[in-house]
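Presented below, as C-alpha cells, is a lone chain in the form predicted alone.
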Amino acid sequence: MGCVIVSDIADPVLRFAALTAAGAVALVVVLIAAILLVRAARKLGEWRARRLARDWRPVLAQCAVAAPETFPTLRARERYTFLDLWNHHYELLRGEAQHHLRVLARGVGIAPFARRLLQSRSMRQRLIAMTTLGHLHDTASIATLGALARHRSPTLSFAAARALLEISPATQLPQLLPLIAARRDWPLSAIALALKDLGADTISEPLAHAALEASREASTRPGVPRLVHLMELAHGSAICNDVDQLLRRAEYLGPEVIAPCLRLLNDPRQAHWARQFLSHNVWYVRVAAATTLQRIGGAEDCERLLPLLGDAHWWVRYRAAHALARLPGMAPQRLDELAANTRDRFAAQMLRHVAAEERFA
C-alpha cells in the first residue's frame, strides 16, 4: 500500500523523499532484526557453553586424581568451546594431573580438530589451537608449527614457538634460539617465562652455545644481548666457560653484552673481568663491574673501587660504595674513615650514605 501511495505522488522531489523515508524505515527494521538475531545467537552460545561446563567440569576436575574412563559425548559444535575449558584446567594443574588431561583430550579426539584450526582465518582460533597442541605434546603438528614460528605476525609466531618448546624442548630449543635472538618483536619477558618452565638443566648448554655462535658472525651479533640476558636463567657452572669466551670478544660485542655478562659471573676466579672493566667508557658497564666485585671481589679491590666514588654518574658511585662495604674485612666504621679522609665531596657523601644503609640492613 505504501508503494501505491508513493507512486501517486506527482512531485518528483516529494516522491524521492517518500522513497528515502521508506528505505530508511526498512533499513532500521532489518538492523533491528539483525541485532535481535545476533543477541539470540549469543545467548544460545552462552547457554551451550554453560551446559558444556556443567557436564565437563566434574570430569576435568577428576583428572587431578586420575584420567576418567568414561565421559560425556563431545558434539562437533562443542569442540571449540571445549578447547577453552580444557586449556583453562590444564594451566591450573601440574604434574601427573596434566598427563591425565592429555589422556582425556586424546580420548575425545581433540588433536585433529586443533590441527585443522591452525588453518583458520581467525587469529584467536589459531592461537587456541597452538596452545592446545603444545599442551598435548602433539608431535604431528611440529612441521606446521615450525612454519608458523617464522610468520611475520609476532603474536602468531611466538605462540607457535612456545608450543614447539612445550612439545619437544630438547630438539626444538636449539632450532628456535636463533629466532629468539633475531626476533626483537618477541617480548623477552615472555620468552624468559617459557624457558624458566623448561628448567635450567634443559636450557643452559643450548643457550650458551647459541650466544657463542651468534657472536662469531657480524650479521647475528645484534641478537647476542637477548641471549645473554636469558642466560641468567641457566646454571652458573654450566655457562662459566662460555661467559669467559664472550668477554674475550668484548671489543666486537659492545657494552650491551659486556654488562649482562659481568652480571653472570659468580666465581672469584673470574673477578679479573670485573677489574678490567671498572674504567670502561660506558657508565652502566662500570656499574656492572662494581656490582660484580661486590659479589666476588677481594680485599685487594678496595684501591680499585675508590676512584669510582668520584664518578660523574650517581649509580656508579652508589654501586662502588656498596661493593666497598661488602669486601672482606670491611665494616661501616671503615667506610666512615674513608669518607673522612677523602677530599671528594661526592665520594664522602656516598660513603656515609652507604655506611648508614649497612648499619640498618
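The term rigid core refers to the most C-alpha atoms you can superpose between the two forms while keeping them within 1.5 Å. Positions refer to the first chain, counted from 1. Computed from a predicted structure; not experimentally measured. First, how it differs from the form predicted together with the partner chain.
After superposing the rigid core, the Cα of residue 24 is displaced by 2 Å or more between these two forms.
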Given for the second form:
Amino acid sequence: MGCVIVSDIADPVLRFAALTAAGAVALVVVLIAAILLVRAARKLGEWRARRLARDWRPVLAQCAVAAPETFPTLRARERYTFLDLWNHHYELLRGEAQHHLRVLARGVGIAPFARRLLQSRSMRQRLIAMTTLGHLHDTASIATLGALARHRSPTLSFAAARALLEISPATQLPQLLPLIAARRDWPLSAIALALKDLGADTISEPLAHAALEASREASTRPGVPRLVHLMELAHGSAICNDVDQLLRRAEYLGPEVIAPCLRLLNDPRQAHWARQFLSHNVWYVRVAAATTLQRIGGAEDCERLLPLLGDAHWWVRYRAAHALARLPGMAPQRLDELAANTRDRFAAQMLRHVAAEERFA
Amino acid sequence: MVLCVEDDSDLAYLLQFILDREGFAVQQAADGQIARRWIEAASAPPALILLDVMLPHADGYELLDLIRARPDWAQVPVIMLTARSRERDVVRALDAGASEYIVKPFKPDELRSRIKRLVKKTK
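Show the same protein again, this time as the form predicted together with the partner chain rather than the form predicted alone.
Zooming out: every chain and molecule, the one shown earlier first.
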C-alpha cells in the first residue's frame, strides 16, 4: 500500500522524501528485529549454560574426591559450553582431582571435539580447545599444536606452546626454548609463569643448555637475554657452570646478558665476575655487579666498592652503598665514618642515606 | 555449621560438596556484603569459616577484622582460600587472625584435612 501511495506522488522531490522515509522505517524495523534476535540468542545461551552447570556441577564436584565410574551423556550442542565449565573446574583444583577430571573428560569424549575445534575460524574456540588439550595431556594433538606454536599470532602461538608444555614438558621444553628465545611477542612474564608451573627440576638443565647453545651463533644471540632472565627460575646449583661459561663470552653477548647473569650468581667463589664488571661502561651492569657483591662479596671488596660511591648514576651509588653496608663486619657507624672521611659530597650523602636505612631496617 | 564466603559459583558449589561429605551444614555468602550482614546478625559463631580474599563490596581482610572484633568469634577457625600466593599476602592474612591460608588451585584432600584438624582443635 505504501508503494502505491508513493507511486501516486507526482512531485519527484516529495516522492524521493517519501521513499527515504519508508526506507528508514524499514531499516529501523530490521534493526529492532536483529537486536531482539541477538538478545534472544544470548538469553538462550545463558539458559543453556545454567542448565548445563546445574546438570554437570555434581559430576564435576564428585571428581574432587574420586574418579568417575559412569559417564553421563554429553549432548553434542552442549560440548562447547562444557569445555568452559570443565576447564574452570580443572583450574580450581590440583593433584589427584585433576586426574579424576581428565578421566571424566575422556569418558564423555571431549578430546576429539577439542581437536576438531583447533581448526575453527574463531580465535576464542581455538584458544579454549588448546587449553583443554593441554589440560587433558592429549598426546594425539602434539603435531597440530606444534604447527600452531609457530603461528604468526602471538596469542595463538603462545597458547599452543603452553598446551605443549603441559602435555609433555620433558620432550617439548627443549624444542620450544629456541622459539621462546626468538619470539619477542611472547610476554616474558607469561612464559615465566608457565615454566614456574613445570618446576625448577624440569626446566633448569634444558634452559641453561638452550642459553649456551643460543650464545654460540650470531643469529640466535639476540634471544639469549630472554633465556638468561628465565634462568632465575632454575636451581642455582644446576646452572652455576653454565652461567660461568656465559660470562666467559661476555664480550660477544653484551650488557643485556651480563647484568642478568650476575644476578644469578650465588656462590662466593664466583664473586670474581662481579668484581670484574664493577667498572663496566654500562651503568646497569655496574648496578648488577654491586648488588651481586652485596650478596656474595667479602670484607676485601670494601676498597673496590668505594669508588662506585662517586658514580654519575644514582642507582650505582645507592647499590654500592648497600653492598658496603652488607659486607661482613660492616655496621652503620662504619658507614658514618666513611661518609665523614670522603671528599665527594654525593658519596657522603649516599653513605648517610644508606646508614639511616640500615638503622631503621 | 560452616560459613563459606566465595563469589565464584562453581567453587562455592565444590566447597559445599566437600563440606557436605564431611557432615557440615553450610551457609553460603556470595559476596562481602552478604557475609557482613550474616556475621553481624548471627547469634552464635559457626564452627569454621572459609573465606575468599577478593570479594565484591567487602574483601576478605575486612571480613576477618569484623570476625575477630567480635569477642565470641575470636576462636573461630578461619581458612583463607585465595589465588594470592605472595609471601606478603600470606603474612598479612595470618597477622590479621587467619588460622590457615590455602592457595587456589587447591588439593581437596589437603583442604579436608585442614578443616578436620581445625574443627577438632577448637572442640
